[in-house]
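Quick heads-up: it's one chain on its own, the form predicted alone, in structure tokens.
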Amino acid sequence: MSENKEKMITVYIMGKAYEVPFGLTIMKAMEYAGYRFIRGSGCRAGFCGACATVYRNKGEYKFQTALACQATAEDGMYLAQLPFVPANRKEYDIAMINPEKNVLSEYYPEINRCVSCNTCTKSCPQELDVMYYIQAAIRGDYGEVSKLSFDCIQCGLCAARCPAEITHYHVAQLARRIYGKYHLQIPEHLLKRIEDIDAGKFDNEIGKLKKMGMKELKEEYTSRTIEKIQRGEVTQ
């Protein structure tokens, strides 16, 4: 076992010191030192925005923020999980909506605060270009917001920093679903796929996968190219 391995740092939940073995996220120090997640925890190493964190390290005095999944504790942190934000999304029916007005800033007036801090792209943990966005969003761009927003994760660090009080991916997601129904065409390649699964090509694939247990479905999913790629088995 390394010296670092060997190594235990002290972080502070909720205010309470507990040793931790160094090189651990936050989400698995938490869990070592016995916290246990309820809520607050999804894919646990990817990117489902789920563990959205608050941290200070240790001799400074501003917060940061991160997902827990991907961080890694350090010694001295001090840390506090956030619930899900409760940014309200406002109502909308999407075939009602005229396209050709900027109904982002009528839907969610509060983008004409933005003040243009940087604190939201400064918070994003996908480091997101989150206030270019929202400008875009000011001048009605669906296209640029569209472009700026597409690996949003919904994590709401944005919004939970904004001092403008906007809740950044919800106006991101409003502005996808306008580009995507009306400025979009739909591509050739998806119209033959929809056709192939209407005229059945994938009926015996699928039934096969049915009737399969769970030992079979992970054999079958390990085994495939991308993965085989993922693990180095394989090169492209």
The other form holds:
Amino acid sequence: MSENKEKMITVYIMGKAYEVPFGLTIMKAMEYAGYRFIRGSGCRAGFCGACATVYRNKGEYKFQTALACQATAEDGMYLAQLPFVPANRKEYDIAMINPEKNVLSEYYPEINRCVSCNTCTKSCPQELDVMYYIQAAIRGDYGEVSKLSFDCIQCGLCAARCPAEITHYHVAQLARRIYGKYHLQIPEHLLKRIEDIDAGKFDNEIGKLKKMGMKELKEEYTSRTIEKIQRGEVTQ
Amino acid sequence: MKIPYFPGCTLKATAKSFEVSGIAVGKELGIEFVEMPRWNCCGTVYSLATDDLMHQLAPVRNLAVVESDMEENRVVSFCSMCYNTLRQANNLVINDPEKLKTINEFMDTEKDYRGGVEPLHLLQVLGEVGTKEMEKRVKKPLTGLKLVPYYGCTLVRPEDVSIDDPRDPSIMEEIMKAMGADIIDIEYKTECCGSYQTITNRDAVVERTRKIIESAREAGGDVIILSCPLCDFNLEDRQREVREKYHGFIEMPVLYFTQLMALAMGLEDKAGFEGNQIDPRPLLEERGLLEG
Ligand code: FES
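With the form predicted alone done, generate the form predicted together with the partner chain in the same format.
Starting with the chain above, the whole complex follows.
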């Protein structure tokens, strides 16, 4: 931040006006105004999905969604933080599931109420094709759901905005678990690596690392060589 | 011919044999069905029941994808219900630019639909190929097989979406005649199968199915052919309940017309008969159309 004359903007946090410096994220702007995040904040780097937020821009009618730790606060914004999305999540035992059936429809029958309005897609801060993965879930296509939802960070904004009360991210998580457990092949190189680990192949190396001090460890880390591997190639 | 293809949910799930056989038949006739790169439910459940525009979003978005992403002006679906839904939505927004504007505004960040796509049913596309071309591809004529075409409602009603004469359609007859089959015309061919009543009013559907199958039987038919997964469920799967209720009722195979086209064209590995609730294979073997 520059020493003299920062540009200040006005934001409305839960309806009340505050002056905050320009250039802060929504989260930082709220903290600057005096709010403290006990919940609704985690990694502060756009990965954990804890900081789902809703806002409206000055002069616009649209209700907007974002991650508070990522979106920049703009002049005239109306802000409010969602500490938690109380979305329905079913309990299941992944080992007891019949992967040949469409269990997504069974556990989450409300997916069939999707009217394809696409509001979920528009609300997604990860820019995923949320509506299309719900459509794939209706058809029981675990692979497609997994592919389309892979970058989901479970912020819950889709569920908060859905007129059909679907809890998209929980549906997708179940689909990915089923797909991972029952439909994807276990990669051979992974099996081999596990064998190596069990056989103690790396015990020596790990033992050395464990004994290093912080400084040594840092040096080791920065001077390490990274093996370049071709796509699909398996390292020895 | 290459044509954008809208599959609809059922053809990817319980009606796979319809898709596989239809695509195979198309290939044989030089039609490439190019599946839309992305698509959602045709919107049938809601869009027919109400004028609530929210429920027109599904069909309209599909048409917009064909128009903008594929830059095409036609799209075909195999399922009669999907066809009907896409077509009705298209008519609605073309005839009412205000409604189209409202829908486009709601979709805002998505691409607008401008009304430039014609939804077609598979029968119409095959009709374009013509029976002469089809006859040339027949390797095993369906001689002696008495087919009863069943259109149900969604191919012919309401009138402004009808793919043929709404009171007496014959497009399926012509195609199947070209496959060498005999055609039996029944009064009920455009009668409703009971549609979604099958969930809330199952018995009405059981009765309806009995009426249709018995009339087909009395007219001397061997097999019902159709092009709608829901009609198929009602007319085929519900026969078990008819049999339980009425002793002496004899089941009749119900097939997608493409399954028999595939058989006639020597593509029986694509016909998917093993997926049918009422196994048509004994009958087809008896008629010398399949090896036992
Ligand atoms: S705090 Fe983790 S994504 Fe924002």
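Not measured: the values here are computed from a predicted model. Numbering follows the first chain given and starts at 1.
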| property | result |
| --- | --- |
| Ile166 grouped with Tyr61 as one rigid part between the two forms | yes |
